[in-house]
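We begin with a single chain expressed as structure tokens, specifically the form predicted alone.
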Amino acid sequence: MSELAVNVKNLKYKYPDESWALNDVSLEVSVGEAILLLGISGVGKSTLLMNLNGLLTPTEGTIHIFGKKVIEKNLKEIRRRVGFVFQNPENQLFCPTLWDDIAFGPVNLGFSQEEVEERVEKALKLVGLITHAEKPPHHLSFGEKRRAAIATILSMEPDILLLDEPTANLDPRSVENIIKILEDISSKGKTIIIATHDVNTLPKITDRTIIMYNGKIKAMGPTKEILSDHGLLEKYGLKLPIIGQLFHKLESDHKLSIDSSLPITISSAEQKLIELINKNKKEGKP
């Protein structure tokens, strides 16, 4: 059995206005998993992430990170192992230069000057911003700020990375940059949990998808299966990825037999089209 990075049991969180943001959430995430936490706005995704590293305190229930309970006395260690990247990058960029921002975490963790410099350089190279080290953060583009915010967390070398809507409001090239960064992090065995409502850009880098709705987990399973289930997604206010929508329309309007789950990425769509073309050739169809 895989080691658990995250173990959440019967988690509840109540807002100050007495409404429930999370209502009996239970979740296990294995070390090295990449999770897509999916749902429309306001279903509790961000609240769940903030509970995972102690930014918020559960009203009821328990959270364990690598077997250690998320409580006040353990927060320093928990936050060293669990990095949180906010949706708004400016929440994490407040120093005179980008270098200072990336160094802030390692300095406060008590590392030597040499170790701090190594970590900052490594993080900046990973996000492609090493040439911007001496720039004031407010001079960066929004896409660069998003990458810089990720770097402020990577410099602390956490075991778990939590990201809140990392591709929101980005142009296509910036989205591609974020995807490459996350692919690289995932390939190193880090555990990643991404909260989003974006079904188009993030599926290819996640192993499992969890759908949240009204503060509860409503479905979970392999990303390919969850994101090709038209009825399930529609039930919770979501849509198929654009490629999946195309094949669903071909299937429903033109009686095209897909014979398996709908493609949700360009590569899987290419493979499916080749299969259909070859099948038609064998059957003598144009």
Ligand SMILES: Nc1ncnc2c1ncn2[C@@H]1O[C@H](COP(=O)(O)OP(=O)(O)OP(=O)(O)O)[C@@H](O)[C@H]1O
Second form
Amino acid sequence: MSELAVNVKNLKYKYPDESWALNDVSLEVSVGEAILLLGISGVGKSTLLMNLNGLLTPTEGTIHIFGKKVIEKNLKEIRRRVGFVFQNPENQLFCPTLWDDIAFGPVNLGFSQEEVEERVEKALKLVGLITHAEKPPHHLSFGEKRRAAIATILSMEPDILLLDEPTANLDPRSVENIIKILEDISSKGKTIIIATHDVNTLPKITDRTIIMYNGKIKAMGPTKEILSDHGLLEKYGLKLPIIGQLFHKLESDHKLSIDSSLPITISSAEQKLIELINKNKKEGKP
Ligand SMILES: Nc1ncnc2c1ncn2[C@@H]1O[C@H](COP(=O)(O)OP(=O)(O)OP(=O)(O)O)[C@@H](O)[C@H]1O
Ligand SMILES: [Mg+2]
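Output the structure of the form predicted in complex with the ligand; the preceding block shows the form predicted alone.
Entire complex below, previous chain first.
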């Protein structure tokens, strides 16, 4: 069996006001997997991510990260290996300059000045902000702040990256930037878990999708299977990706036979359309 990056068993979490946000969540994530954690607002996505790196402590159940239990005495190592990118980038940027913000983690981890400089430069280049290194973070645009927040985590070179709504409130080009950064990190064998409602842009970089509802995991499977299952998504208040909606409509309104699962990305839709056109040509249809 492949090594587990994350192993969550029967996790329950109750906030101090007695509201249960997680109710018996069990989950295994292998090293190098990219996971889409999907669910409507308030189902417990952020609460789950915050439990994974020890920002919150489970009320019941256990979490192991690379075999180490998430408990007080292991938190230093866990936080080094698990980076958390908050939904609001402003929560992650508080130093006078961007450079200082990105250096903050490595300095705290006790690296030499030379190593810190190397890591900061690498992280800033990766997110395309090297020219902004000396700017105060509050002068950055929102999309730049988002990339900067990711860089504050990348400079610590974590093995697992948890991202909370990384594409929310961004213009399409900034979304593409984020996708490229995440693709790059994923291709280096890092484990990624992304909490989101975004079914349109993030599926193409994730292997597996988990649907949460009311503090529980309701479905889990390959992204292209889960995100093409109209009935399942509707049941939990979600929608097919826009491209899947088009094919679903063609199927239901025009009896177009898709033969396989609905395409959920532009490239799979393109391939499906070419197949359908060629099939029609062969059958002599216009
Ligand atoms: N500090 C808190 N105290 C009490 N209840 C909280 C607290 N934070 C979150 N909750 C509740 O826990 C539940 C799960 O919240 P959580 O933020 O994990 O949801 P989410 O899936 O991340 O939602 P969203 O998509 O809106 O970010 C919600 O019902 C929320 O009201
Ligand atoms: Mg949230």
